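For reference, the chain that follows is the form predicted on its own, supplied as structure tokens.
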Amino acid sequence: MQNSSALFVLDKNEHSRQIIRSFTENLEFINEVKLYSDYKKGIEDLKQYSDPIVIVDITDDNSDLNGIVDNIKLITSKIIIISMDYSTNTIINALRLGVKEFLPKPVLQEDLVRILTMFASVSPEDEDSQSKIITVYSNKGGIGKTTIAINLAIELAKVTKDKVALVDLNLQLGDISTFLNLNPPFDVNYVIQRLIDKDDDIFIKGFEKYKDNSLYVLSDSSYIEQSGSITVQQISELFRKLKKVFSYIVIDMSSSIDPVSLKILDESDWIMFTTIVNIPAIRNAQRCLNLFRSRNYPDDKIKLVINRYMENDEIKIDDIENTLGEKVYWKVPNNYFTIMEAINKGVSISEINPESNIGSNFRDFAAKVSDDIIEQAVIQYRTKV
């Protein structure tokens, strides 16, 4: 069934303007256009409707383009950005704003209703994000992961500013309230079990905000015990809720296979597979690189890290590859004393030595992560048009 909705058309050019109000006169389903060239104005005048659409010309310069759309993000995620150019670096830097889709123009009718009748098709509560699920994960215990999806998260906070979960499904040994000295009110167990089915702003008070970022923690559960209650379908309702709310899920998870880790590994956009440079650690990662091959992963699903990286290993990173068969998608540099450090007061690394080796490894790989997942947006968008 569609809704019916407000659209906002905010276009400095006058002509522009017009032929896109000609193109929605006779869908149903758009109860009345707004024609704006102050943007300001027409932001100010959003506050005054649930779920409209908006469209954004950012083909003149605009200084405060971020802020704008910020702005309208707060109000709805129902976002076209358009431009006469329509470049790579113009749609990556439009999807960076997290919007939802991207024409150029002059605008072609038949793109454009195609986008209004899928908005208009999809209720708030029942839309679809972009947001990815990484799992940080190793097959072997002690190599790291818990560190590396900490640091992980904390940093794509940072570097998108968008909403970040960091989720502990090591649901009986997990670490990450004690490694961010946190005292959460509630975890996992207690929102799956009472606020999955609640609206946004509920379901997000089940989780810690993390400091001045916008990273949100959810804990491991408190009692071993209620840990083996959560199901294989519970994995699955709370990543659609989490894919709902937040633009970037880190799990960290447990080293064992048993039906609930293959539905998180399963359910994953990407895996963060993670291991070190030894003998054993690289076996182990060899039988669980199998696995995921015998259960069709696509091919850019699995995200190979080694951590405790020195370059003066005896075993090199082609000789890695050339083992595993995949392509190193990351190094974190060993350096074990700030790693402690952080461990011991409860922070993450970028807190203890931003400037060291690690501490700007972490920043790099968290803009690599989002940039890479940016530019598979792009293919995607390149296919569809």
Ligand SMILES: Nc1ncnc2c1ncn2[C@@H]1O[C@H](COP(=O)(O)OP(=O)(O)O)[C@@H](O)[C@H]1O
Given for the second form:
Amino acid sequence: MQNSSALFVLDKNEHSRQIIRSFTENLEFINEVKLYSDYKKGIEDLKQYSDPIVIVDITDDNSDLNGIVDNIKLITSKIIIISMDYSTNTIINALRLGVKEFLPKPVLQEDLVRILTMFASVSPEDEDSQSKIITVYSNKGGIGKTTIAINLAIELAKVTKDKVALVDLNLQLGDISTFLNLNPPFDVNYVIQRLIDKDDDIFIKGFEKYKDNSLYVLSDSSYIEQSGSITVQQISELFRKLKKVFSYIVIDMSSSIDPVSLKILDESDWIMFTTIVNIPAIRNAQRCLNLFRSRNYPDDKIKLVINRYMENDEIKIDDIENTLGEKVYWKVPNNYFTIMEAINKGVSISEINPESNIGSNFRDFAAKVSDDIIEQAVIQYRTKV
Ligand SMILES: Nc1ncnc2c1ncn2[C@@H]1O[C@H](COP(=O)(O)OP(=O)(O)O)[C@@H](O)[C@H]1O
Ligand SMILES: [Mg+2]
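Can you switch from the form predicted on its own and show the form predicted in complex with this ligand instead?
Now the complete complex, all chains and molecules, led by this one.
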């Protein structure tokens, strides 16, 4: 089935805008062609349309390409980048932004129509976002959730070079900003409260880029009193927006099981369910896994992570797996001094000592997560075609 869409052309060159109009105005699946030299205005108008297609020319000015594409991606993923410069670098940059289509200028009618036809046969609901929400959870405090969320996210950004978000949804007692020594201009509560305003600028600006990584951090609030009023609907809306912009979204959260926490867990693709090796922690983990089972989570959603692992522990991995009825997905070694130094200096473990047992462990952990996600995507793709 073909859907009918509006086509937005953001191009500084009048002549080239008109050419694209002439190529496309008689296509039955394009119901309107809108031309803009002012990109900001185009993006503003875009918000009024459902499932639009956008062509963006980046020949003249691609200094803020990142920001432009991020804003468009919040509304549609049907984006075509066009440019007079079609060096390998430009094309790779476009693909890195998560834009799937690139055409050199001058655009050929045949190429453009081919892409538009393909877009028209995909409805927004069919679009299977490949992005994954990975939530680090434990129903006990002090287990290492924040440590794992932060270091996994940083290493994921390094290993994949994809856009990774680290989001602090420990809404009352978040501490990512302390762990990473950040001073966010907007905090997570502020951003969540404004999601429905369609003010996508706030959404994007809420994130602080972490050093020269492709990691973007949305961190905790310093205003505890603001956090009570967040609803489950706001969590859904937040996740929907995150998935449009980021390839991997790593969530740190509290250990409570209230409706908002359950919503976060329900809507996560993967839960890095973390425990340490001692009897009370494992008992707790058992209860929590029963809860997950009662919610019918798919088998591969729960990844059991053992933190502060020591080879010579009295309780063996086999015992844990037998007790919990769950295979261990990953073990993070115990290394109190390196972690404490990282926390005290407000940096990641890899910045303290990348070659320590725990530094290399997080690198391998991230590589495994990204390999497994890609493998899962390939399997899903194969079963579809
Ligand atoms: N693998 C580890 N080895 C040694 N200490 C750890 C490890 N992981 C976490 N810790 C320590 O445990 C404490 C709690 O960690 P944190 O990440 O804040 O847990 P949570 O977010 O679950 O409350 C921190 O002081 C941290 O240094
Ligand atoms: Mg924590």
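Rigid core: the largest C-alpha set superposing within 1.5 Å between the two forms. Since we're looking at a predicted model, the values are computed, not measured. Positions refer to the first chain, counted from 1.
- If you fit the rigid core between these two forms, you'll see the Cα of E355 move by less than 2 angstroms.
- Once the rigid core is used as the reference frame, the Cα position of N139 differs between these two forms by less than 2 Å.
- Residue displacement note: S16 has its CA displaced by at least 2 Å between these two forms (rigid core superposed).
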